Amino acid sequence: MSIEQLREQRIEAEERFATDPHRPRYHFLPPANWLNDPNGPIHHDGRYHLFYQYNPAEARWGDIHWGHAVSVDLLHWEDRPIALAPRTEGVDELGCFTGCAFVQDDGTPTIAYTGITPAPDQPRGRHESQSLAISHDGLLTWEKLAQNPVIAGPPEGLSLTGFRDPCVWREDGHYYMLIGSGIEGAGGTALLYRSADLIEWEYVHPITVGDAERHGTMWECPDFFALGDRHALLVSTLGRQMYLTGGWDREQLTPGAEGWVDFGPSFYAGKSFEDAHGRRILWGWLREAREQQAQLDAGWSGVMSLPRVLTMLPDGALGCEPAEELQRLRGEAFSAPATELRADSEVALEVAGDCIEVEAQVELRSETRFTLTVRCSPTGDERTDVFFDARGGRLGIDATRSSLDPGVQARVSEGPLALRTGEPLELRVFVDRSVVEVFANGRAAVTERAYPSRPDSVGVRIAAAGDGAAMTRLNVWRMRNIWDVLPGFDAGV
């Protein structure tokens, strides 16, 4: 399919889905059908490339391809032809699973991915191996190597829970590859390989082995990179994405701090890259939280998170902020005056919307629980509560009343956030129809999905319980639809 045909397909899809109350407008997703893990995001020749796990036929997992989109500004995207299709016998006929993208020393753009082939004698009836593909035309089309798979299977002598999702980088004259795995009876791990030419690979050792109870038994989608004066390893496990940071020397990782990249189970399989500005940018798959039939009826499933900029904090924890480019999507603005919130009070703001950004600064007392409610109906029977509990130091989203639809998951997602003495709570909350992404103080993030059944569930409220609080700043912006510019958008390819 040509780029022009893909553009027409996108325009038709956005027109068709325009009245869907749950389809996001400023998050990336394919024109239709299924999306999961981000694959190999990369910044190359002035453009951002986003690959993703994709089923082009229907809104459920299966027949996994690599979808592809390109952007010049991290905000507006154009679809590109499918990068990888599962059509190579003996390599990937059951699926082209998650991997990474990188540029070789000679300038050749390269994809590493997991190929899935049938294996009736193995768990799930499939075999996992690692393969490569290269591009000679600016990442528009991809050629799978004749030598595939370059790693035909896991090392002998290990009883593993999986063997997938390669992460490749160049260091000290060698290429290195991490492969997500887990050791039976021990815990999740990522297996380290080394190569001089990307074709012949030598197994080195597990980069580290987690505790099964704390870190899970299988680590998916490993992502390894230097950040500040440390290295970070991101893995998806126990239904969320975890990070471990520490030292890296002579192919050995010395673990230090650990935590969750995002407190919510909606954010999964995050993958990062470094752009031309030296920023480490992370994308994640935002999973649905509604029944599969609702996804099939809608005709789409899965959303990409907003781009997040990762930082290394002094204590070794991983910090994150929404990319500054997102401010360009701000439209009509609303500002509330500084407000003293009395204990057990709730205030409805004179603004409403299902595609908004909210920025708030709040001074809290020691026993305060502050709540910012979004997607709220006039009677409050549908509401999604972003909260911070000062006493317990907990940031979260309460989605237990987000929808009257019994087919929607009702849950609370939360995690630790310790404010320093005198430090106010700094919130940025992005609401995009069924997506709620929250960032706090550059140190924590939590994401949830919300599917209100009422069209008037668009209100915004603030409240304080316990000792009360002082809201010193609150701004709300209506966010622009990223697809509105499609007819005149040109990614320059």
Contents of the next structure:
Amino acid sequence: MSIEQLREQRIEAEERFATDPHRPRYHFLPPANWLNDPNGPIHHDGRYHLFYQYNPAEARWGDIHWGHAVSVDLLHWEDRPIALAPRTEGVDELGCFTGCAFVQDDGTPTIAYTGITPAPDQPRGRHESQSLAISHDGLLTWEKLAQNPVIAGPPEGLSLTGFRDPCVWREDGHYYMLIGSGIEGAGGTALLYRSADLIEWEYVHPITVGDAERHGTMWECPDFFALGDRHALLVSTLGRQMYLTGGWDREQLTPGAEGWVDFGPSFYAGKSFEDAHGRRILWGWLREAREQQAQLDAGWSGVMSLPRVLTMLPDGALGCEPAEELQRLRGEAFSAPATELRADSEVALEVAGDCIEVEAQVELRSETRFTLTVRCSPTGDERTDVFFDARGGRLGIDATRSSLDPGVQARVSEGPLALRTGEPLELRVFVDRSVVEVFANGRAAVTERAYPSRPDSVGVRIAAAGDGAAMTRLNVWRMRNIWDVLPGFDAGV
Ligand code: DQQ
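Can you return the structure of this protein in the form predicted in complex with ligand DQQ rather than the form predicted on its own?
And the full complex, kicking off with our chain again.
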């Protein structure tokens, strides 16, 4: 499809879905059908490129291609033709799975990905191998290498739970590739390979092996990079994404700290890149939390998270903030004066909306459970509660009452956030129709999906239980629709 046709397709899609109450308006998603993992994010020649696992035919996983979109500002996107399509014999007949993008020393943009081929004797009837594709026209079209697959299968003698999702980087005159895997009977791992020319690869060893109980039996989508004074390995496992940070020496990672990239199981398969400003930016796939039939009926499934900037904190924990560009999506503003919240009181704000950002600063007492409720109906029978429990130091989203629709998953997603003595809770809560993405104190994130059935489930409330709290700042903005600039949309790319 030409870029002009892709523009038309996007305009038609956004018009067609305009009345869908659950389709996000400022998170990226394809014009229609299925999205899962972000693939090969890269900042190249002043443009952000986002590739993603894509089924162009329907809103369910299958027949996986690489979709592609490009942006100059991290906010507004233009669709590009499909970057990788399956069906190359002996390479990827059954799918082009997750991978990464990088630029070779001679300037050639390159994709590394997992190709899936049929293998009736193997688990799930499929074989995983690693392949490369290069672009000669500024990342628009991609040519698969004749030498594919460049790694035809796993190393001999290992009993593995999987072999996919390459992550490539350059270091000390070598190319390195990490492949997501797991050692039967031990735990998830990432297998390290080394190459001089990207074609011949030598297996080195697992860079570290997790503990099956704590870290799962298979690590999907490894993402490995230097950040601050350490290295970080992100892996997707146990239905959530975790990080391990530590020293990197003689091709071994020595993990010293670990944690969840996001406390919610909706956020998955996150993949990062460094932009020209030196920022480490992460995107993740926000999975749906409603029945498959509802996704098929909607005609779309899967959303990209907001871009998150990662930092290395002094104790080795991974810090995380929404990219500052997002402030440019802020529209009409509402501010509440500083308020003392009495214990066990709930205050409804005068502002409402399903595409908003809420920024709050709260001083808590030791027994306070603070709640910021979004997507709340007038009677409170539908409500999504973002909470922080000072006693246990827990940040979370209670989505058990998000929707009266019984087909929606009702769950609580939470994790640890320890505030220092006197440190207020600093919340940024992004509501985008069915997405609720929460960032706290630059070091914790939790994301959930919410599908209220009532059109009036748009209220915002604040409450303190157990003990009171002082709301020292509260700002709400209506967020702009990133596709509003259509038609005649020109994202400047
Ligand atoms: N999704 C891809 C795999 C990856 C998984 C397939 C993670 O490559 O392991 O669509 O969501």
